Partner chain sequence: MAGLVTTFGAGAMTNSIPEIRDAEFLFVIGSNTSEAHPIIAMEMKRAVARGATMVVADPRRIWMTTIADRHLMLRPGTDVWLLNAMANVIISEGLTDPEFIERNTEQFEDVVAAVAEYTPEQAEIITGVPAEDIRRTARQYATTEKAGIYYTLGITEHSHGTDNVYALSNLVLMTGHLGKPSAGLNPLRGQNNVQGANDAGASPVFYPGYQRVDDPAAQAKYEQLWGTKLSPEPGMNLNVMMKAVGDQIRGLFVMGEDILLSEPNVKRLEEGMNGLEFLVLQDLFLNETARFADVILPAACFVEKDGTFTNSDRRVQLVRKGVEPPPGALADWEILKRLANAVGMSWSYEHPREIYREMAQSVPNFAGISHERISERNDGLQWPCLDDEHPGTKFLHEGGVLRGKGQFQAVQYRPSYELADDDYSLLLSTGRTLYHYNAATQTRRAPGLHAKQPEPFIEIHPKDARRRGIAHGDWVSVTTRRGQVECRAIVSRQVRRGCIWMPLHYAEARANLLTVDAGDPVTQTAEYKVCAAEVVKLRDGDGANTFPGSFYAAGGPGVVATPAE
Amino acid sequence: MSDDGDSTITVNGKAVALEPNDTLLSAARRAGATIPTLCHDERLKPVGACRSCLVEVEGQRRLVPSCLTKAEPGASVVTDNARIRRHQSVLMALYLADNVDAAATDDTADASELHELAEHVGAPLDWPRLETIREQRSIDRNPYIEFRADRCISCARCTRYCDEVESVSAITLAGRGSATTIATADQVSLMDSTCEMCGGCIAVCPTGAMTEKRPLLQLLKPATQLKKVRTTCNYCGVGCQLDLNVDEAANEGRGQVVKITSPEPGTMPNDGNLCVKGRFAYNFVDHEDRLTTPLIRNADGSYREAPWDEALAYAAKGLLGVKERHGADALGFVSSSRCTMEENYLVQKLARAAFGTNNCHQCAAT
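Taking the form predicted on its own, give the structure of this chain alone.
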């Protein structure tokens, strides 16, 4: 679109060219404006539930939700003034009155966006607190996901993600008014619902109401004391990126993966999404049965530990021996779907270039 009056809006006095399907929020952020949100996620249809993104539009009597309001050419928008700051301060104070204290948020869940935003807008912290009347889910036998009703703000990011991104609709909003809570049909366990245990509800929750059970119940270190390490998921060949949350002091200084989180949406090919294996199946890293040193079979059938150089030379000698006795096509190489594409490429190159056989396969193809 051209930069004329028919295709631009003004944000805080700055002209912004409109793009197809622009909302006031998307256009204003492109102009560099900072607008807080709690219920918004780029992957989800906007609903304007949290009311934290309200802005002032010339000609409108009331503040309007920027995430839900289409950007009309010629509009003049203000994202920060005394009226808007007063609204944000009061709104955050009301949210805090029906939520846990800031000190309680320093646990294994990621930082509470609500409390961070309240601090940013300078919300008063001395308002009386209410005891939540939202219904807490009874003890759910699912091993991964915990819902804490006293932290929920009914933003519906979790239920909308489950519906719009995963398309399984395992959870929903139930109740009315202050009693609105997260539920399943007939309050069944997530294990008995359509839930795929992807943990997306945990990733999108802005307050830690949806959180991972294991690090919470085992009282592991809070998220603020963990180091994030970006890596590639090894469960299939898709190449999803994930963040290992590592307690560097655990295991006598060797470190321990406390939980897995997904990178920000829009930054990696998996767009912030992970499956149940990618997000929750990380206990094998420290499992007592995991081999950490190569083993070589002795003449009597027993095994002994060996350094990598010796083990690789032993394996090469054995493979070359089969080739010499029976020919290259007597060998077969099978690689794993847990390997990256680059690693699987090297396996087939090893088979063809080093040993001269095309007998190579990848287990994901079966």
Second form
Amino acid sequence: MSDDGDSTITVNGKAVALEPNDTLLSAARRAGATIPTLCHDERLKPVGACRSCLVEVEGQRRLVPSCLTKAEPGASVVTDNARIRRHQSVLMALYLADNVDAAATDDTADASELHELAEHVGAPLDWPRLETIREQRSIDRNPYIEFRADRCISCARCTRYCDEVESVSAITLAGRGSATTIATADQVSLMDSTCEMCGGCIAVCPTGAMTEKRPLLQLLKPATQLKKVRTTCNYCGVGCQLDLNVDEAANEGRGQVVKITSPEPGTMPNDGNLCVKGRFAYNFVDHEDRLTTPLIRNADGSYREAPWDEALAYAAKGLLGVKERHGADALGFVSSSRCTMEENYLVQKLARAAFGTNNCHQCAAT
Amino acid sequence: MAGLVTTFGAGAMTNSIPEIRDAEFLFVIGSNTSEAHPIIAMEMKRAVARGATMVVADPRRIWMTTIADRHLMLRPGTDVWLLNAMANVIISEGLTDPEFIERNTEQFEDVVAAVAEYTPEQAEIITGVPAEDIRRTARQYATTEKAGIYYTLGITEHSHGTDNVYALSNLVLMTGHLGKPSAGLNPLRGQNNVQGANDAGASPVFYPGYQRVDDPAAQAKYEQLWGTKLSPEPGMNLNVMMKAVGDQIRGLFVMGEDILLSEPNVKRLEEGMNGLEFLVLQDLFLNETARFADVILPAACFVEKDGTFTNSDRRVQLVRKGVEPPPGALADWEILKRLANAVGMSWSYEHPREIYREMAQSVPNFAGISHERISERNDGLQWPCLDDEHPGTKFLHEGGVLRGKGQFQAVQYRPSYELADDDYSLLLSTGRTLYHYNAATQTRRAPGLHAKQPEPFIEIHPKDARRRGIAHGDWVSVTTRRGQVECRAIVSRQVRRGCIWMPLHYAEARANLLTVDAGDPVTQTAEYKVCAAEVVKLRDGDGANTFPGSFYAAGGPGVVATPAE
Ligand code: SF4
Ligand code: SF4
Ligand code: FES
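Rather than the form predicted on its own that you just supplied, could I have the structure of the form predicted in complex with the partner chain?
Okay, now the whole complex, with that chain kicking things off.
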């Protein structure tokens, strides 16, 4: 034990310096210990609901939930021993007995943390199955979010997120014991609740009980077969980081964005949160209205398709013609706050260097 | 934009988004944050949950007002009165920061003189906000250490938008709320890359990095970089340009915008478009503007190309290509390169990172930023970032105001361009909603967003509705001196009496047929937030529940019975 007892704890025999507001979990993780968690999320107040993070604290007879327990200076903690493993394995087996098969979770938006964890701790998979008695909300006509009661473990990550982060409290824990379920007020559709369709409940759910609606996931392969590409949202000025989930073989090999997921909490500027537009409004990408060939207007006002070289030569000639007839300042260049920095740079360079005018402004000049 | 460059020397959020959660006082003005910037709203909610005080100044009841300590429900267009009255209180009660003023600012005397007449009592008459609320807000703002101001288009989209920004800057400078974490002045940008487009020089007066086109040194720098002569004449602002379409402007190149859906006073613009000799359009979809185009070039969208966006807190982040564009479409940068080469340039960029490098080497504040560096981090890089070792800048003005001295700008109230009168007795404001985005070419192609808000609507106060025989859900016609649209009426106390509000996302009810194109004298930003209008009932509603859920739900805060006025 270090004699610096008022600012450190010992984790598996190793001293760790404490930071303000440390729990046993945060301190132990800093010390490199792996502690499984299900109901824990850095953005939420800990509640100690799932019991998967139990550890042994010297001088205490029972295992304690590390996510909930404040790290007291001088404490000595063990995160991994036979007793803890036995606890984890029994706990996961109980959860699985009241849940679906691992194979069935392939169709959800993300891999099920529960099933991964069960495998990781070597939980017995052959325990008898229970018939779920959690109430399932009948068909909810909201377009995005589906709740599958048979996968829920009542960890309340979703309801706490809705409450503490999104602050709209659209969903809540209802019922008791093994009948505990996730409900809306009067079990109305999310559409008629205060829900803002942020999809945060989907992102935090560790089991796939909160998931994207099946129609959205129709083409979905298991998460392991999708490529994640980190990018920046193209809607508002917050610039949320998000992950495109790409099915690379789709669209004749061009690839297709089949869903959007949020990165880990702590990823700035959005701390792993997204809004309805960032998470769900990507259908336009594959919309049939997308333009796929340059168009040139005929004398009668109709359009004809043209190859790129011809269309560009025509555009160049048209703009240069205006410049010849009326001078460079008879040209205007409207750039876009939706396009990239590089593209905006090129538009002003085009206006200034190629055509000789400063008549260049982005649309949305605020 | 221009306002902040004048007063502080940089037109951007002075703080970072992650600092909001630690703020102790939040003054949110002209920003429907939970709908326009939901993620910033989450940070604000977090601050409030930790005990911060929040005051919202907005003519409408919005979601944020439901968690605010105080809602200053001012009459549209009277912001300068409100803000000058707050300055009046701070000065007369001796709550300024004399040391900061002395060390970091100039022209404070002008403001002292200018706001002397803006007493809270007078302000109450004009703004409709109780004098006591103005006093309390001013005191709390001045005496709280971590006090931040957040604003958006509700401040800038006025014919006096720059004055509004000056009035806010004055409050910041006189209280020394600058150069510290969680305390500053923060414009929240409406679009993903407004900040970046400005930074990149898509502006008639600035080269990249706010270097003026009429500054000979800047001109010489870019003449050398680009190897050609450049014009020292500032160009036309967007609003001026749109008014000149068909007249001085005979040829137009438009990238990624539907100007006919998003520019004010669109009727006048449509007439002008007929006088254009040549129009090139570059976009994902055929839009309203396409009717006038001579050539349309199909572009790739953000998941189909590489590049960077710069967000509201000056954070340069990577846009990464995840999929190939549809066959036949090209990334905008590639189209621009080929177009430039078709007019005789010889641009050879192979990847956007080369373009960024060219820009960064011409702007000291961006010099340390590159695609390569950003890709090694998970939080982007915030300018100023001076060299390859520089970590970026979380909040501005730390060692003193960037401009050298913060510039106080005395402002006087000027009424909005058009006020209500006998023929058009209501004040119309326009805005955005959570479920759609600007011209909605993307969001209306998302079935769920469309289901949530499928139809155009106005919000109208119950008393105004009753006088006109309008019931909740009825179809009405909204008329101004410029045009007329049809939509559904939402009878709600969300709006003040005498005011109506309408979202601007719907092609079949284009709010910009109605709005004035009067521009701010400095920025030329058009006045989308105030014009005179009248509403007439057309026919009964069919009882459809137009706005299921959220703020508008029966029993939700939007239509909950609030004390009658
Ligand atoms: S989508 Fe967001 S608002 Fe709706 S229930 Fe889930 S967490 Fe709550
Ligand atoms: S739905 Fe998911 S997040 Fe919510 S309580 Fe059930 S398992 Fe937990
Ligand atoms: S993670 Fe600690 S009890 Fe769930």
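Residue numbers count along the first chain shown, from 1. From a predicted model like this one, the values you see are computed outputs, not experimental measurements. For the two forms, the rigid core is made up of the largest set of C-alpha atoms that agree within 1.5 Å on superposition.
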Quiz item: Comparing between the two forms on the rigid core, is the C-alpha shift at G318 2 Å or larger?
Solution: yes
Self-check item: Shift of L25 between the two forms at or above 2 Å (CA, core fit)
Solution: no
Practice problem: For the two-rigid-part motion between the two forms, write down the angle in ° by which the smaller part turns against the larger. | Solution: 15
